[in-house]
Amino acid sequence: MELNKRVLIGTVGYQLLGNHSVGPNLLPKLQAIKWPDDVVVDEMNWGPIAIIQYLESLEVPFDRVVFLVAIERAHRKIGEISLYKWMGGLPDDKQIQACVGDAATGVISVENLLVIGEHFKVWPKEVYLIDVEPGMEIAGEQFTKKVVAQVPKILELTRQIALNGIDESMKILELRGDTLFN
């Protein structure tokens, strides 16, 4: 691990939605890994405003944040993993208010969390998303076979990015707040 790096691994997603629940369902496996003391693994479903307040209250902020999520994207196959780097930027004021409104009503969304965190300037320079294609939303506790087959890779990728950051062998896509909702 890079010296003097505090890392947050956060899972974001609803429970009981099959593949859409990759983050929450893999949280116990991530917590079972022996991490250095400077790595915190936590669920990030407790509301963007509360999460922002938590991050603002830290005496020593995180240097890297890694989110594990499952977001439907039309161009991917079920179980496909995409890596994103949060580049910052904000949508217009109306969209920021929509994110805050969603957050206030309990909507769990990494997009809302990213935008609200960006608005309050809590993100470190290194914020990454490990995003697993879930396919159509289907209720249930189990993953499809395609996602089950990816679990070791998801866990290893999370460990690698948390401890070492990204490297030139990884295909990293950019995610920006000012284009997130377009």
Contents of the next structure:
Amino acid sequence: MELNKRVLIGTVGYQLLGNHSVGPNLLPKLQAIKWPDDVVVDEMNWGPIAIIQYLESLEVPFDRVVFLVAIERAHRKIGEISLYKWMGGLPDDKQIQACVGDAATGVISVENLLVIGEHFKVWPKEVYLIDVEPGMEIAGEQFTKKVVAQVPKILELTRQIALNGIDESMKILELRGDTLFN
Amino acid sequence: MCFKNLPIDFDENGKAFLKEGLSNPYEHKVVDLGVEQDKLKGLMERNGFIRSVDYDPVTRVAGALAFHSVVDLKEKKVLSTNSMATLFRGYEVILKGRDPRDAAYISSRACGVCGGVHATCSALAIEMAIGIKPPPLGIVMRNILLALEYLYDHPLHLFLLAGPDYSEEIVRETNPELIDLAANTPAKNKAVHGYENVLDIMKDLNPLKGKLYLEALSMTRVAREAYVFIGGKYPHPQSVVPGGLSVNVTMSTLNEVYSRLIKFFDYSQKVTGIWDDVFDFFLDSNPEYAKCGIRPANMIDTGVWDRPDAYDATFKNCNEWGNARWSTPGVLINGEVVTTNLREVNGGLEEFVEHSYYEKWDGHQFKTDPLGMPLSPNHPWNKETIPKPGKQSWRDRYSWDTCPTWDRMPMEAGAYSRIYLTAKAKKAPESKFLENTGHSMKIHVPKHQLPERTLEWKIPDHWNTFERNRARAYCIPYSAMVAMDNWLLAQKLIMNGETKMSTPFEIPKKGTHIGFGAWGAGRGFLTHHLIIKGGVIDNYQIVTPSTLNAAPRTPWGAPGPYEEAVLNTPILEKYDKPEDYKGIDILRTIRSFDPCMPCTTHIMAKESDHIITREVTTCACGIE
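Next up, can you give the form predicted in complex with the partner chain of this protein, since the form predicted on its own came first?
In what comes next, the whole complex appears, and the chain from above leads the way.
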């Protein structure tokens, strides 16, 4: 592990939505891993505004943030894992206010969290999203077989990114706030 | 005698009975909405300036609300309105067959803003159903928890959701003629908020960068911090249980809460001063603004904040403990109090589904309440939730919201109903900080950085968009002072060694037990009606403030509160071409109710595991 890096691993997503609940469902497994003291593993569903206020209040900020999420995207197979790097950028003010409106009224969304965090300048240089393709929303507590099969890989990738960051062997996609809602 | 439309009368001893000689006492007329739609269709075909204006979704509200209106852009009038809840709330279905002890945790998830009030409402329903009286400190701390939830909720709505509608950016876009006027209008409450003129206030209401907007964000944190000392977490507290709270409270907890609560003393003065200045400016600048969102002050509220010496959770004594609450339960018709009795508030409730995506249920299990007051087959204790998704049609069914009525009248709910009823009824017991005069509520705010001051919210002559928000602003000091009253009580109880927080209970495994929780969300009235049979939940019905406010037409054609308020709203926005029309007056009106749709609607797992949200048409294009 890189020395002296404070890392936050945050899971984001609704519960009881099958594959869409990869974040909250894998949280206990992530918490069970023996992490160095500088790594914090927490659920990040408690409202972007509150989360931003928490990050602002830290005396020693995080150097790296890793979010584990499951967002349905076109052209991906169920269980496919994508690694995104947050590149910053912001949508227009109306869209940011829409994100704040959703955030303040209880909507759970990593995209809102990223945009609001960017607006309030809380993100460190390294913010990553490990994003698992969930397929369509299905209510329930269980993953489908394809996602179950990926769980060890998801946990290992989260561990690697959290401890060592990215390396050249990884395929990294870029995520930007100014194109997120196009 | 509070009912004019339901077939219920009272004898000389005040005992309610069903009027005699009626073959079908609860029969009601069902009007054909198609007649109005045909007329509108003809008008739109003949006149290019009469248009459908649809808001889907209505932004800056929690959850899925869409609004359809037909507007005459030449005469600047709204001709027709339909309020649509576009998602199904399945919590009644989810809760059926479960252990009642799960209800607080599950129903809390009905909303991402006011989960705590749903949890408490569940707890109250169970307390009534099986007879559990919480200890005094449990009741008092529950009150503080609720007040803190309001102190989170009201600033959030006033500055983050409704506030931008009055900001310099929006006003410049929609009514530029007001900008110079605002710059030349001195702010009357400069002494408390520091702004020279109204335009300066409007600039700081600008979203994302205005100081008032950002300050409200930080105040929500203050309230949340205080909340989690008692609730454990927010918005879904872990400590709310039937019989009290599952947490120990010490003087140290109280001190932590107090150190945050006092920040709302000065903030209360500031917020009420800000909104008085802004709303007075609008109303003075153009008297037509008084007509925006106007409707009769027909409101309903359950009352909140129980007195520990009065609350015993029984249905038998609910009128007494209801009237002892810091906010008085009751019903207002045309601004006059027609009842403050919880039994009558409950007895007059019905829910109709003629214009909603539900099937009508059969049966009339509870013909009376436990003390003999007749109950309609449409009463929540008799209602069943049977979803029936279908085509959206203004002629027939167009919402996932039901149509609740009291005495067959659509009722409005809000934080403002709480302050209005309490001020008007003058029934709330004595308080160190609150004084109800019958025409106002005086709120004595203690000193913090600012000197102490008495704020006075006055019952307005007209009930409109601006007065809803103004009253909500005064609910900040109102809630803070109720919290202070309870904080002092809690301190006394702890000093006397009365530190018990909850009463143990067991769910009876046999028999039928019924109860209802009567509590209040940030945006008003909330009831949970519960039937326990054989130790499990047999039926569970939730009526939220937005269920009332966003209601579609009644079966007999009366518009729901949003629909009526928008229908009465004049179009005061300035625009050169119809294409430039933004609809700010309509949006201000809808947002003045503080819509919160998650607990009005929710997702549905249809038969197996597919979610209906994908199958519901929310776009108004092409709807009949």
